[in-house]
Amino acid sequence: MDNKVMYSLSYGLFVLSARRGDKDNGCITNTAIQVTTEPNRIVCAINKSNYTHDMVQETGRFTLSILSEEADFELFKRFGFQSGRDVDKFAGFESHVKRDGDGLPYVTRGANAWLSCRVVSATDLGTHTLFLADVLDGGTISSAPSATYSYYQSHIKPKPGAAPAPSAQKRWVCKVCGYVYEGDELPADFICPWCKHPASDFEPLA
């Protein structure tokens, strides 16, 4: 099967945020959709390796910032290419954050709307957990169009720069975030340390 066929599915892009105690955290997800209107419910899939996953699983609450075409790559680097276990993703970003009625943060920079949600159930999907949640509150931030995964690939993610200096080792580049792996072979079970995508999303770099 050609795995690239999956790229033809349409995806939005979101910052999913949580709060546990006095700790805020958030991660990028492309899996969030409305599933019912009465009651108003959505589902979100979160990778189990994300620190935000554990926070949502424990607290049963999260916010979803719907990213727009005004989002820049720095936003994706902040919330997608580093772990909340190691850094405070909201540090220095306070002017671009607001909070719902219960104090959970949501992102206003590069977002056109936000939702505040309460988990109803969780389904184990292996590498991810699928959270079904009630939408408790929400609001509009801007009229900018929502960013799709395709838009991110074409307009937000930086294009490859000048060819790097020759390397004695082979190189593979992640088609999602641009991370470059060097080695004689790319392990079949390799997971991108930046965006958590598998080896199937890498291609040889000339």
Ligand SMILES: Cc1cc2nc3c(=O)[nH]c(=O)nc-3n(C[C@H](O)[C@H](O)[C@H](O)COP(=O)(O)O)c2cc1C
Given for the second form:
Amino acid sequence: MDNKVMYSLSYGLFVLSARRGDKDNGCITNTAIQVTTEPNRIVCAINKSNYTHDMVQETGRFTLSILSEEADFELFKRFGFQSGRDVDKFAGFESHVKRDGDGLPYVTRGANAWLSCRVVSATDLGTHTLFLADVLDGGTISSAPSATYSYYQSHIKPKPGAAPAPSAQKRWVCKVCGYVYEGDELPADFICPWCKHPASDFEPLA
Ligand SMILES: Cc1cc2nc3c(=O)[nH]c(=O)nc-3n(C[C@H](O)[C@H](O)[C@H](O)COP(=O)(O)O)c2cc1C
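Could you give the coordinates for the form predicted together with the ligand, as opposed to the form predicted on its own above?
First the chain shown before, then all remaining chains and molecules of the complex.
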């Protein structure tokens, strides 16, 4: 099978946020979907290497900010290209954050709605954990259309090569998030440090 067929699946985009003690954190996800209406439940898959994953697993709580077409690339860089283990992703972002009734943060910039969720079960998928969760609360933030993954690819993510850095080395770009690898050869077992996709999702840059 040509794995590119998987690119035809459609996804939304979200900031999934958690709070453990006084620590707020969140990561970009594209894997949240509603699975039942009665009760109102969603699932989302979070990579086990994400700091947010551990926070959700321990607290059993998270919020989802549903991203709209007004979301900018800065938002994706803040929540999707760095880890809460290394930085405070919410620092300097206070004016774009609100909290649910239990104090969990959700992002209002570039989002059109938010959900507050409680984990019902966690299924080990190997690289990811699939969290099934009850939707406890939520609200509307704006009327802007929800962003799809393909909208992100075509309108939000900078075009590969838009600002090439002069280099004597070969370069490969991650087709998923735009990360550029430089070196003699792209290792076959390379994992994108930004979006965790494998070497097969990279293509050579001229
Ligand atoms: C467009 C995009 C989609 C992503 N989708 C997912 C996803 O569905 N699941 C996931 O675990 N990580 C996903 N990521 C990667 C995480 O957002 C990223 O690894 C983040 O830096 C983890 O931060 P943390 O360690 O603070 O949790 C995505 C990143 C981008 C840019």
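Residue numbers count along the first chain shown, from 1. Superpose the two forms; the largest set of C-alphas matching within 1.5 Å is the rigid core. Small disclaimer: the values here were computed from a predicted structure and weren't measured.
Asks: Using the core for the fit, does the CA position of residue 184 change by 2 Å or more between these two forms?
Replies: Yes.
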